[in-house]
Structure formats: structure tokens, C-alpha cells
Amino acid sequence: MASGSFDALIAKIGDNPLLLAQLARTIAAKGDTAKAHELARRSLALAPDNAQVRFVATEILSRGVPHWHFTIVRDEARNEAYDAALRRVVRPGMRVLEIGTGTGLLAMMAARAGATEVFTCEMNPAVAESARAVIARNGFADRVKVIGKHSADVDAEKDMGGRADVLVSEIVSNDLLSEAALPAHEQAHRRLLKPGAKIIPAIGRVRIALAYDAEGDKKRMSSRCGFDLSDFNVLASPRYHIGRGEKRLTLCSDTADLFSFDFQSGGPWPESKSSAVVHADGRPATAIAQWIALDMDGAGHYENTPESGASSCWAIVIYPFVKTLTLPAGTPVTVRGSHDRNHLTIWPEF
């Protein structure tokens, strides 16, 4: 159906919320996401309490929105670390840039901390629109501007009216790098920040240790029903995730930093390799556990250490061994890693 036909149908439907929502579903299937979102939001505005309309509309709006938007804001330790850092760094008159708006939480924290202007960029149109609503509902629309662009496409003069004094972001992933944290920081330093701008977090570190996963054998095949299935293990993922604080995971060595990135410096950070040595504690180990640590501003710190009973919006990444490793206490084990700026690879050297 041509766009003109859709426009005629929209005019005919008028303000019937269910028909608008159903048409939005058809338009989304045709690939016109922007128009589908417009109609979905219109249908919700017309019938906010209609359960059927809400189901169809939110089904459309939620497509392509990562689930972690709903988990990161529940990480109180993360929230407190960012809020405290912003309160220490931001001063009246400062202009703050945030990369990755999400709910708008960090941007509002920056405004509450005293920033005169906050600019926050979000490339997902649905997320950007909802963030604008959240920011307006909380009374910060006059100081927080959502820029509906990827940070690489933001123009400091046209979109922000000048460069920023502070950059805050939470674009780090379970392995620190997979959300393009390095390129984003490099570009922001070159084009969007004033010389000497403060960066939150200032440093990001990749940490590792030997570990024992009590359920690690579920990730590999051996014998079943009298048949050897081990050749199928070539199809098993070389890494998997465990939620922080799960009792199934035990660290079996000291910890070490495999990589450290000084975001405050602005880079550049080329592809590189690194190694670290940890020391076995004598217990069996089935894998290398990897997590992240953020030094917020020289004073604050956040780390999703694999502690029993703890919680975090970031998971622990597990790199399993082919077989269980048992070494005498104190035995050094070299762990090597490499990154291509966006992806991390870790392996042991035996």
C-alpha cells in the first residue's frame, strides 16, 4: 500500500484508537517505523486505559528497545555511583553532554546536580521520545534537551550551541567494549567537549580471575544413552554470562586487570593485546571469569565483582576451559586478551 493510501486511510479512521493501533501494526510491517510509532502513540493518547489498544501500541513501540533499559535503573549501586560523581563534578553554569539517553535518568541527575544545560543524545527514536516524556514529567524539560541522533552525528554548534564541560555516559557492556565505548569517547573528545572536560566514568577496567562454575558442565556435552556426544562441543559458545551474585560461581584465584582505559584522556585506543597473571588457590577451576570496574571521577568506584548474593545490571562473562583445571595453591596462570576496539577475546595460556 502506498503512503498516500495510508494517509487516506488514517484520515478515514479519524480518532478511533484501536483502528489506529492496528493500522500502525500494518505500517510497521511495511517498514515505516516512524509513522507506525506516531500512530501507536496517538492511539495510546486517545485511549490510555484501553488494554487492547495498549497491547497493540506497546508491541510496536517496544520493538528494537533492549531489555536492559528496564534492568539498569534498578541497579542502586550503579545509580548512587553516578549520582555521587555528578554531584562532585558538576558546578553551576556547566554544560553537560550525555551519550546514550535511555530513560533520561543520568541527564536528570546532571541537571539536579546544578548543570545549566544538559544535552543527551539517543539514536533510538522510540527511546528518545519516551525519555523526553520522562524528563518533562520530572520538570527538567527546560534544562535537558534530548538530541535524537547517534553521538557520532551530533554537531556541537548546531545541536548544542557549543561544546560541553562534562561528559557522562553509561555505554559500557558486560565486556566494557561492545557498545562502542572507545570510538564514542574518542569522537566526543575531538568534536563535542571543551579542552579539559571532565569524564564520568573516568576509567574503565576489565578484570579477570580463575573461577569454578558449579553448573559449567551443562554448557558441554559428554556421553548420553551410551553415545559419545563430545564432538558437538565445537558448536558451544566460547563464552556465556552469569548474573552477578549467583551462588554457582566461586572465584579460585586472586584478581587482576587485563585492560584499563583512561576515558579522561580521550584516547586514541588502537586494537591491542594484553596479559595478566593470577595465582590459583588450589581449588578446581572450570573457567576464567571476567567483569568490569569503573572509576567514576577519582573518588567514586563501581564494580560488579562476582560476590555471592550481590546484584548488578551487568553480568559476569565466563570463558570456560575445555576441562577442569586443578593446580597447587600459588601456581601462576597467565591469562591473555585482545580487543579490536569493539570486541573482547580472552584465553588462558597453559
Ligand SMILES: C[S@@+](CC[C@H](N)C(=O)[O-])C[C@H]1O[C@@H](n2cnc3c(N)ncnc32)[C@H](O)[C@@H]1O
Contents of the next structure:
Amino acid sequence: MASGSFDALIAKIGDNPLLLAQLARTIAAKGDTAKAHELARRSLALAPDNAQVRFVATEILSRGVPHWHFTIVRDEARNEAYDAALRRVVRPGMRVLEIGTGTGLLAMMAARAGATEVFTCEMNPAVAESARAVIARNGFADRVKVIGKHSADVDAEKDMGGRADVLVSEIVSNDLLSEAALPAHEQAHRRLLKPGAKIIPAIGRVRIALAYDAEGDKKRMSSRCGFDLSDFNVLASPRYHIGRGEKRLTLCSDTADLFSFDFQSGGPWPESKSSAVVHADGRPATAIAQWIALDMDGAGHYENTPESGASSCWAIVIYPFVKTLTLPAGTPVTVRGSHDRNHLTIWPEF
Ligand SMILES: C[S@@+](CC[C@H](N)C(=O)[O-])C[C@H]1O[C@@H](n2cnc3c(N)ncnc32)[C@H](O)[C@@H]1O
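Having seen the form predicted alone, can you show the form predicted together with this ligand?
Following is the full complex, with the preceding chain placed first.
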């Protein structure tokens, strides 16, 4: 049944919230996500306190919405770094563009910091819709406009009435790149920003060090029940993540930047290779640890430094060695990296 042929059924159901939610589930299974979401939201509006309706409707609406939306807003250091940078940079009369609305948190910060107008684009329609509700509930609907589009599809004149003075975004992943931050910044510079517009964060850096993961052996096969299972290790992922505030990682070298991207410059950033030298401290190392640093606006700074013990919404990315490595203190180790604009590869030179 084509989704258009559900219209008669929808009319017949009328305002029965549970039937609407159940029909939304059927329509979602047929692939008409927009219609399914419309019905799910309508059923919720009709029966906000009905637990069964809520279950069915939120099951549909939450599909395809990354779970990290619920964790990033709990990272107080991240929030504070953005809020402080926006308060320093934004002046009354300024027009701010955000790429990646999420909950609307940064867009509302920009408005609170004094922006006359804030335009925030969000490529996920369900997220854009909920952000509009959040922004309205907080009293910013008159100054914060959610554009339900990917940034590449935003038209400066039609969607924003002109270019912006400030760009703020938090579209950096654990390895900085895999949320396509580089192309998004390049395009925004070319099409959506005034010359000299301020960019927050201004610089993003990929940081590395040698590290010892106390639980690293759980990621490898060795002997079990008298059998050597180590040939299975070619099936182990070449990298894994260590999450917020886990206290199992020790850095065993100095730290270095492997890549640095000056977002303020607007790029372009073609695919490239890089290397950095760190120095072993004499303790055993099981991996290269990679994390990120954001230089917000020339004043503020955010870094999910592995050993700080602070919890961050960004995980540490671990590139494990085949074998534990113990080098005399002071031994230089070259760490190499390459990126194709969206993905990062890191390996040691031994
Ligand atoms: C990590 S969240 C950040 C949300 C919010 N700005 C915050 O900091 O709490 C990134 C959001 O940006 C959206 N997004 C990523 N790249 C985008 C792009 N180029 N254009 C529009 N939306 C984008 C994602 O769908 C996601 O909702």
C-alpha cells in the first residue's frame, strides 16, 4: 500500500491517539518517515499522558536519532567552553549561524549572548522539530530560527536573509573529522558567512600519545582452554574507544598534535598525511591514544585529555599495538596519520 493510500484510513481514525500511533508504526515500516513522524507527534499531542501511546510514538520518533544527544549536553566543560566563547564574541546586532542544532542549546546560548538573529540548521528532521519546541519553550522562537536542512543546502539569502557574522558549530566527532566538519566549514565560508566572520571553535586539533590500557588485553585473543586463539586477532577492530571518565588509561609519553585544522581560515583542507614524534617514558605501552582539542576563540579551550579524570562526551580513540611495547625512557617514536577529510588513520612507525 502506498503511503498516500493511508489518507482515507487516517481520516477514519480521526483523533484516536493509539490507533494513530499504531498506524504511524505501519507507515514507518513502509518507509514514509515524514508521515510516520507527523502521526506520531499528533498522537502524542492528543494523549500526552498515555504511556502506551508514548511508547509507540517515541519508538518511531527516536529511530535514527543518535543516543549521544542525551550525553553531550551533560558535558558541563564543553557547554561552558561554548557559552564563554559566545559571550566573548557575540555583540548586539550580530547574526549568528549554527551548523548542527541538536537540542538548540548552542543556538540559545548565542541568542542569550546578545545575537540579534540566530539561524541554526539541522539535517535530521526529527531533531529539527524537537529543537523548535525546545527553543519556543525557552522563549527564543522570535530570535532563533531552525532551518531543517543540511548546511550544504542552506541558501544565505532565502533561508537567512543574508550572510552571518559568526559561525558556531559542534560537529566534531571523537576523531574530529567523521561528522564531516571539514567540508561543512569550507562550504559555510564560501556561501553563508560575511568576510572576516568569527568561527567558534576557531581551531580543532587531533592529539596523540603512547598509552597503556589496563583492560587492553580484553580486546585481543590469546590462549583459552589450552588452545592458541591468536589468529583470530585479524578480526579485531584496529581501533576502539574508551569512554567518559574511565580510569584505565595511562599516558606513557609526552603528547603531540598530529593534525591541526584552522577553522577560522575556512580551509580548504585536502586529504593529507602528517607525523609527530613523542618520547617513551620507559613504561609499557599498549597503544596510541588519540583525543581532540578545541581552541574556541583565541581565549577559551576544551580538551578531553585522557588522564584528567574528568568525564567528557568525546571518547578517547585507542589504536592498539599488536604487542605491548616497552622502550627505554626518551626513545623517540614517530606516529603517522592520514585523513581523507572524513576519516582518520593512525599508525606507529617501528
Ligand atoms: C554533536 S550534535 C551538536 C548539537 C548541539 N549543537 C550541541 O552542541 O549540543 C551535531 C548535530 O548537528 C547535526 N549536523 C551535523 N552536520 C550537519 C550539517 N552539515 N548540517 C546540518 N546539520 C548537521 C547532527 O544531525 C546533529 O544533530
